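Below sits a lone chain in structure tokens, taken as the form predicted alone.
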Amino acid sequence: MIDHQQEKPLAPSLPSGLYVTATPIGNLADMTGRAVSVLKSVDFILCEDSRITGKLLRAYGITTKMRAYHDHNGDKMRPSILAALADKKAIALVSDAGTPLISDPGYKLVRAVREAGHKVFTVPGASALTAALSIAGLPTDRFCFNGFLPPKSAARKKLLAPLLAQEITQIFYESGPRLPATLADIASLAPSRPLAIARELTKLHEEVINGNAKELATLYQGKSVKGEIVLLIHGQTKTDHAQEENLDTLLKTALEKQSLRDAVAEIAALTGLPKNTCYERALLLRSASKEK
């Protein structure tokens, strides 16, 4: 008797390894060709969340199995991954979005899969690091990436003052309702400073939104903002530079003849920036001249 019911057919073999691959970061359209394959073929799956990968691998007729693996139980998880790997699986790490490894803790799994001697292989794609930086209109040249930036202000502040410093774009992940809030930190250290706001990328509401920190931070004040950001920062340039060790020289010798206040008025008014921003530097030098 002949089977007339038509078998599923086999997705080919992969070598044994870790395969470190790219899902889309909005536009499912943004899947290729081999991560489709990649993921059908694979013993198994690692995924931060299921729920949010099952509807990636729907939405292609992947049927692979997943499996769990983030920050709350990476360190349980990779004896049994190393102990897969030796018995000569294939298997793939996602991200939620994205490119894994891009601002989370895959790397210790990938660090932990090369020193057991196994191989681990990139099945590159989608990264929205890469994404805004190539239509934000900054320099490409010369960048750094940051991750994300801490959520109080005053940690915040200490991280961004010496990144501003800098001649290279300056690369952020900031959260929607986190954003005001950052663009004005930035505002109060560097208000000139030109900036790149690229929210949803790929999706359907995408933007890129130019402008300097004082005006963006002015623009965004008080708004519920919805998405993922990515916040770029040109990087210092000699005028900012020579603006800014003027600034200081005239705050370092106010701040030896008069109380800190007085010094901020005074140099607010003889400069014509914002007593924010003016406050701000004067806190950064008691600060740094504090630690010496």
Contents of the next structure:
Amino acid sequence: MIDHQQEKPLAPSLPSGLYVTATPIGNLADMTGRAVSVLKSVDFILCEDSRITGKLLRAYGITTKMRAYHDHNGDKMRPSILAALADKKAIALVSDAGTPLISDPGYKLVRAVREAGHKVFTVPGASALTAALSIAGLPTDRFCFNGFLPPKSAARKKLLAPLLAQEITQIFYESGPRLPATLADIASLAPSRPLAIARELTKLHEEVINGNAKELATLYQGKSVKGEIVLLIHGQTKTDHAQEENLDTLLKTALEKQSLRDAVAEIAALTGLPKNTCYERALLLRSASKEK
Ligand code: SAM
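Can I get the form predicted in complex with S-adenosylmethionine as well, since the one above is the form predicted alone?
To see the whole picture, the full complex is given below, headed by that same chain.
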């Protein structure tokens, strides 16, 4: 007698479409059951790096073939992906880790697939962004995700200054080696601002360090930091805002009557704030007044 149960395919066929599939951010066990089933069932998997995704697929006994899709071949690949979807194929998109499109490739592909009238399905799961936010101890009701900060300090501070003036939690992806310099920049702009550094989430050395910008900049100064990091900054509070407005008023008055250097020295002595903080603020005020 034939056992029909055994004849059932392990990987049932899926409706045609692009399956944007999250994968773990470090701990292989964070793969969802649905992600495994989808990756087994699709016709092929688009991935950034087949060595990284191959490791995940082997761990889950998934034998589906992979094709590379990344920032360098996206333009070339999209027509053939659209053709495969027109041919009723089911295709998964994964990134090296976490949720595709979140500081990872895929946005132009999703847009093109939707514009062509094909289905896009989500297979949700881990993302360093939400994992960090959910354990950092900073307000979660409103937040702004900013991806990676610029590598150079001047550009970084230019981007940070207006974000630090917002009342919502600001979130960045950061690398270990760059962390000390980034913390120093934040400390120069907003020394008392509470931060959280979420490092190596879901891995053996997972940690979240809380403190204000000045404390953490001092703690990490000159250190070589390893691992992957999400940096979270508390939004500006009404007290911060009042203090910064007060500092701006004092600096503007001081700048009218003397050089930038003397104005910074005077206001640092008057307020007890670090010279660096007054200096950064004075530079911002001066460039804002030049732009007017
Ligand atoms: N798409 C991914 C996601 O959903 O989280 C993010 C990809 S982005 C190219 C990689 C960055 O995410 C890392 O540089 C780091 O800032 C952050 N990240 C990824 N895994 C992490 C982890 N386990 N712990 C902390 N941050 C992580």
